[in-house]
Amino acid sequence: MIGIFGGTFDPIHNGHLHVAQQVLDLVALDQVHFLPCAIPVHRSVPYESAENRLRMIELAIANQEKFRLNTLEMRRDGKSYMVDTLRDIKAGFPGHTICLILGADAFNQIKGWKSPREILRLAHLIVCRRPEVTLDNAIFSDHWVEASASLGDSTESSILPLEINENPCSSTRIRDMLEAQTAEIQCLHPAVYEYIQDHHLYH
């Protein structure tokens, strides 16, 4: 099974890595693909260029055997719609089970995404619970499962709510601290922090 973990990663930080590793372990995924978005539909335009964000992801996951950088959305012109991306991923990885990793807040908004029913047809949804967010159990209510083993057994896509340990790191807070030159580098992989400093990013 391949996990797809999308976002702007502006910048990628230890919270992203923490979530990806937990999902990898708890669901027994074969790989997690970090999928940076070029032109987001549901959030603001990234602060840094695609080139810089890609390089920071490469540095952050360099020593993680099961983490991959997926540049599919970066190579596509126009806005990034997840349903289009999942179609391409399914075509590129025939025979593989695809799991889309979402935060609880993103999942609660999925009915506002392009072709949400097809998204669920193309991939299982792994929804990472957040203490301050109540999951909307009415969304695709007949597709919910309680155990990760059900993802491999199910003949149709399922929704798995997953309890994870949250990490307090936040891209917004990191950007603010970098701009003020008071960044807490424990939220950043050392190689990412060095890259940011060398290229004068977020200042």
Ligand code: ATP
Contents of the next structure:
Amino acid sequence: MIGIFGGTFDPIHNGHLHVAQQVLDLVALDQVHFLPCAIPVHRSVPYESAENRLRMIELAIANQEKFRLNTLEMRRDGKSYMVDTLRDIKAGFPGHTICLILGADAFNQIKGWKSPREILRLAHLIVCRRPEVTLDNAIFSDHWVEASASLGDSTESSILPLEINENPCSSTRIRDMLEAQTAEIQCLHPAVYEYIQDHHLYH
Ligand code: ATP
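Okay, that was the form predicted alone. Show me the form predicted together with this ligand next.
After this comes the whole thing, all chains and molecules, with the earlier chain placed first.
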């Protein structure tokens, strides 16, 4: 099973790394792909360039055997619709089960995404807790499963709410702190923090 973890990663932070590691610890995934979007659909354009966001992900996941950088959305023209991405990933990994990893805030918005039912036909969803977010368990309620083992029963269409330990980091907060020149290193991988400082990002 391949985990797909999409986001703006502007910048990647310890909350992202924590989510990916907890999912790996609790679900039998072979890999987790960090998939930065090129042009987000439901939010403003990223603060930093694709190149900088990619480089920061590379630095943060270096030496992590099961973490991969997936540049599919960066290489595709136009807006980054997850349904198109999942179709491409399915085609690129025939026979593999795809699990889309989402924080609770992202999952709560999924009905506003392009073709949410099709997304569910292409992948399982793994939904992780996030501080100050109440998971909307009315969304696709007939697809929810309780145990990660249930994801092996089919190749798509299950939603697993995962009881991970919560992590408070957020890119918005980090950007605000960096702009105010307040060090926010506890939420950033040291190599990412160094890259941000060296390249004068988020000022
Ligand atoms: P922003 O503050 O700009 O909204 P973010 O911190 O949410 O950014 P994104 O790159 O937008 O970062 O998030 C990508 C994915 O990671 C989303 O599914 C989001 O819900 C999830 N995520 C990010 N941080 C956390 C966290 N601390 N706990 C759980 N999920 C998270």
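Rigid core: the largest C-alpha set superposing within 1.5 Å between the two forms. Predicted, not measured: the structure shown is a model, and the values here were computed from it. Numbering follows the first chain given and starts at 1.
### Message
Is residue 129 displaced by at least 2 Å at its C-alpha between these two forms when the rigid core is overlaid?
### Response
After core superposition, the displacement of the residue 129 C-alpha between these two forms reaches the 2 Å mark, so yes.
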